[in-house]
Amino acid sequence: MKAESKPTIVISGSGVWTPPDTITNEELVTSYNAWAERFNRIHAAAIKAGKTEEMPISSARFIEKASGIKSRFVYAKEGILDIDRMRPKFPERKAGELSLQAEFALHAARKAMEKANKSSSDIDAVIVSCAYTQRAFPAIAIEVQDALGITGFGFDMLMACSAATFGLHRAFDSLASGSAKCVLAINPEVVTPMVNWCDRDSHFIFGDISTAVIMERADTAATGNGFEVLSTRAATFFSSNIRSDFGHVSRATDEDPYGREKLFHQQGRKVFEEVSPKAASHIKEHLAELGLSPYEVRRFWLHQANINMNNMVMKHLFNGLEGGGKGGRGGRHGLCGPDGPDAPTIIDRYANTASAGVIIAFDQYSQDLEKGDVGIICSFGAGYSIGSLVLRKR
């Protein structure tokens, strides 16, 4: 009996939706410094006695140098900049209303569906993968499925900043196995509620956004363009250097569920030093499995956490390699120089959007690629987790 050939699986559309509000570094610093100065004034005696730590003052220059970030999109600007609140203010939605995260998801989903020329009847699976979901159940994915009128199945998954790539891995596996024919994978990243807006070293990192991707079998694709998925690869290594511990167990331990240690926090220097070489090695090994060199890659769509980390990943990736090739055509999008490999950065405008960053970069910097060009989407984040997809332009 002749073995059945594996189906060709493609990304046929992607979409990005941003909330209407933005906060610049200058706005953020003005608010934070006003809060910090008031805190230091109120606690002057305790600070002088060594009982309380003085809050450091920040600057827009500090933020940009540390991260490459200049601005970020947010869902609720006013509450974040209010020094009497220092956190977003979301209006409560009733059980019968569309949830906030489902609303985020729908905006991006419709953009991706339009680009892929897909209707709800064409899709039979919905995956919502992100850093946080606003509730445990019912799944946001099932709510989105219902709102779009999609039959089939849907589920949520959490994988921090690798949620988009790991979600696409699950989409790929479903398509390869035949359990689905067309998958809508969405990353509605509502991250700002988990940010400690009173922490100088992390308050500037995140923004809110939603992205979506349509992945399907090539024989159902309604457009002739898009990208063939050549391979997927994932790896995880346990580390507590990036944590967010907010959860229902806090109610049982009597700990403050909104305490400093329950919100997002990290040991940034350790993360930088440990993850950068791991990500570069992961990319090299993934490409090698396909008989490819990094020099044969036209574009690298990397996780958008920190511009310095991305530069270090690329440095590790090409360190000691010889040769050239199509990869040298790039460098037009802000990373690695005019003659170096092309790894576009969007973090300056969007900040870290958790898992969505790689999809923003892919969505905005993929249209100019030519048939046969190879690119790689690669995420890396808490866990540690690293996920990648090697793509070829159709």
Ligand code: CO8
Given for the second form:
Amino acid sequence: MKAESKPTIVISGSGVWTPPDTITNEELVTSYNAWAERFNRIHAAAIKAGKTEEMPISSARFIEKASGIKSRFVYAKEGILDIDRMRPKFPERKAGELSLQAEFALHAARKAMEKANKSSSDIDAVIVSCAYTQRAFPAIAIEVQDALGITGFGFDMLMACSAATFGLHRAFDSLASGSAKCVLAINPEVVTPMVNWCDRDSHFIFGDISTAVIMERADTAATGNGFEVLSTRAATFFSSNIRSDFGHVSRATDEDPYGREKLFHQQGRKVFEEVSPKAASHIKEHLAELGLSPYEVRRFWLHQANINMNNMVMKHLFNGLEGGGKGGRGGRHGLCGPDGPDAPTIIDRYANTASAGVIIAFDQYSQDLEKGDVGIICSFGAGYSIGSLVLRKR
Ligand code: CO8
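Having seen the form predicted on its own, please provide the structure of the form predicted in complex with octanoyl-coenzyme A (CO8).
Below, the chain from earlier opens the complete complex, with every other chain and molecule after it.
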């Protein structure tokens, strides 16, 4: 959607909140391997008879090389590393208490509000958009709205790794149509309960986090800086290569709602191969709609699932393009890495935080941009889904 003849809409603040615990690859692998070795010892006879599959051994070196991940933030470390549990342990909260996910949301929301210099009375819409909500209703967004004393409306939406961009699209549309004047869009990603910590191929991928963004009309923005939203773009293509089938219907099908197939699982290699070119084409086409070349983009805030995948997206994006233009990246072709944050990576410290990764990258690598610089936020993931916003520094 183009912003032509519509009011100027800006991102005026963002915030990132991290839970207190971290788990390094080494810690994770030590505990997983102890669990796998014990499993193999206990089931040695069945494994020998071909009745049970042997659990493979994980490696910290593989994880870093294959994904770029070195460490991740988690809400509760202990249960995950306990080989008698292999999943986080959170204390239950009663209906009258603030829910865990609302607490996550509030931490990031307050940071974004402070950055944008907004109080609750300035905001009239709350969107909680993430990979999982901890309950069906009442909406976490309404709980957050109530806790902050915001008058207006709030709703939850799910869109896996593209939840942040798709949530911001809804914020943009509400502001453009006039149904809201200032939107608080939050991504409280409490994902560690849905990770299969006994699956060697995916136990290292995710971490918990919370991010938030304030989007509003330029004429109400309290700070003169921030980023103008030039345009938004979304695309989806059905695929079963990334699935999480946990849901209320399991109660009726008598399936174990926490079985292997119900937790997060993926065909990682296929996802890598299929999504990277799609994401690059999406970015190229979105920029072309605005008459821009990738060389005119100062910063690419990409989804943070895998460093090699982001390098592949950037390679596809610049492949076959002529030279560098104004503000372009010259010979560097925007690759992620130590040379420079053209497509900054935060995956080493945070791992994959589902939808929040693009907002962490944006929050941490946007202060140095100069007036007029163009950047693009682009998420891609389960669905498949791809969502982008082209921004210009004010
Ligand atoms: N340690 C040692 N070896 C391993 C490990 C490990 N931990 N894991 C796999 N291996 C082995 C494999 O078994 C394989 O062995 P072999 O060759 O003998 O079969 C070998 O290493 C290579 O395996 P792969 O080809 O699978 O490895 P890759 O190099 O492709 O790396 C990745 C695997 C890192 C998973 C990679 O494929 C990847 O990241 N792909 C992108 C996937 C992606 O972006 N997914 C997005 C999912 S997230 C999302 O959309 C939102 C979901 C919502 C959040 C859900 C939260 C719970």
